[in-house]
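Read the single chain below, which is given as structure tokens and is the form predicted alone.
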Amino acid sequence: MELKKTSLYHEHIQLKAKMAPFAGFDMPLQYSSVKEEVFAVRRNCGMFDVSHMGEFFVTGKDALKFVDNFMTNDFINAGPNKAVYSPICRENGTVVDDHISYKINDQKILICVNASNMEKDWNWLSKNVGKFDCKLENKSDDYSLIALQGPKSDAILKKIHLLPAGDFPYYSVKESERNNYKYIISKTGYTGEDGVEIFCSHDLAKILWKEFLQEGVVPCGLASRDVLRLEVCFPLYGHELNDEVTPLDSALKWTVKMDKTNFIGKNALANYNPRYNLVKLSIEKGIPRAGYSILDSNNNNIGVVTSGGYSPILEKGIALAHIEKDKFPKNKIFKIQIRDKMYDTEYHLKPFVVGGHK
């Protein structure tokens, strides 16, 4: 099957990006090196083409109620022009996907879903929209999405007159217009750094990409994006989250608001005893990868790495891992098996890197 191309595909080719298939799209994996791109985002400003993501819109009288019903987090009580991160669960509490919903207004909501789960999410939401007085539309093909991330992102946005006037705190969203081009800008991202995500037409995306390049913004690929999200311990569907686990198995209890009147999966989660603990581990030598075994101090197999890689910031291997709850070691000593060798780890309570979002 032929891979889809984003509106910025030719920009990536011109920049000699290393391309790779991802979720049915031909996407930029990296441009320079993962290390250079990670440092650009942590210290300066980088940008990502994430136009492969899915954009669903909900409009109508019951838009808020519908969205609040399918997410475990509290959307109804989020303030105006706020974005909310949340898992989407089945009745049994397992995770369909994680996503962000954006409250453009009470009767217009943008739902951004993972590219690899777009069809599954669409089918699930379509199945559950019937009893609500609202319209659900898939407009993924109509939108490009650029993520501008890093401590200098606000300064660049101000310079090109793209930053909304007034207060624009973390997890805010605003609909705006520039030179007759409408766009949606949100103070969100997947790196832990300050920055925005810009949902816009394909034509505006090409204009903005070139403007950002002229301002010295470093183009970054999906490889560095994955490292950046792992450094700040953001979950990735298919790794920390999947069809077999609940949010309570993956350190997302904070997103499950049991004081809500109802949401899909509430009854199951109210009576659920988590099977796993999600832990953060680092090693001085070696690079952990998803699927590697986690062992206790007696070399008993107790879990598996869900995400792993090398952190350019820390200059060491880092990993998130699911540990079977009934095998969780009281001494909190963990080993990672890489091929036929066992590597001692450092157990972390906090994210490996503290991002600079504000």
Given for the second form:
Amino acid sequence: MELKKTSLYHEHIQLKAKMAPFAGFDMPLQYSSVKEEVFAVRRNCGMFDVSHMGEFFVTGKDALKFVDNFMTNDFINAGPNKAVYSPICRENGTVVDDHISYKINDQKILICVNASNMEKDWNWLSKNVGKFDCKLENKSDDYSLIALQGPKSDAILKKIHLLPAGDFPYYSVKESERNNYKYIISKTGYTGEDGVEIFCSHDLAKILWKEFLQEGVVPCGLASRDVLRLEVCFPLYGHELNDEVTPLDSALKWTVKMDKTNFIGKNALANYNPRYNLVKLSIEKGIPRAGYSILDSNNNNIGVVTSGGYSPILEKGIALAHIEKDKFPKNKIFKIQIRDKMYDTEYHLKPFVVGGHK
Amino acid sequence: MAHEIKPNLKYTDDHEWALLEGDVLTFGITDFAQSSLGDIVFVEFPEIGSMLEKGNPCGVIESIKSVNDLFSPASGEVLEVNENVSDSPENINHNAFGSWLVKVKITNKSEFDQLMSANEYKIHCEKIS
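Can you now output the form predicted in complex with the partner chain? The one shown was the form predicted alone.
Shown next: the complete complex, the earlier chain at its head.
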């Protein structure tokens, strides 16, 4: 099957990005160096073409009710112009996807989902929209998405007149317009840093990409995006989350609001006994990778690395791992097996890196 | 992008360079290899004194995104490994030909003679890039 191209494909080729297939798209994996891209986002400003992600719109009288019903987190009580991160569960509590819904207004909501799950999400939400008085549309092909991330992003947005007027805190969203181009801008991202995501037409995306380059923004690929999200311990579907586990298996209890009247999966999750603890581990030398085994101090196999890699900020190996709950060691000693060697780990209670988001 | 190839060295299909002095073979990875791997962050060496067989995996080089085997260009006993590279793997990115990895006392010189010349390696790289 031929890979799809985003509206910024030619910009990536011009910048000599290393391209790789991802969720049916030919996407930039890295431009210069993954390390430099990570540092750019943590210290200055980087940008990502994430146009492969899915954009669904819900409009109409029951829009809020529909969205609140399919997500485990609380959307009804979120303020106006707020964005909410949430898993989307089945009746049995397993995770269809994780996503962000954006309350543009009470009758217009943007749902942004993982590219790799878009079809599954579309089928699931279409199946559940029937009893609500609202319209669900897939506009993924009409939208490009650029994430501008890093401590200097606000200043750059201000300079080129993209920052909406007034208060614009973390996890808020606004519809805006510049030179007759409409766009949706939100204070969200996948790096833990201050920054925005801009949902816009393909034409505007090409214009903004060039303007950001001129402002010295560093283009960043999917490889650095993965490192950045792992450093701040954001889950990734297919790793920490999948069709077999519930949000309660992956440290997402904070997104499951049992005091809501109802949501899909509520009954199952109310009685669910989690199978896993998600732990954060680092090692001084050696790189943990997804799939590697976790052992206790007696060398019993007790879990598996869900995401692993190298943190350029900490200069060491970092990992998220599922530990089987009934094998969780009281002494909190975890070892990672890399090939035929066991490596001692440091057990972290907080994310490896604290992002600078406000 | 053109990658550096040193005329005085021999090369393997797996993008390693090799230098023979007496019966001691020194090898590392090429500029082409470091460039395709990207940021190198970890190197695992064979044990000193262990016996390597030509073409078999004898260590690991990890970049941020990938885990890659290191192959021995010839059979023999490991004499020395470059601990400086172990402490600063990024040196391979900065200077691949200056960052030797392993020294091996080889048992069969013809295995070295069979390796590619700089010219042959250049053609090998052009074919795949």
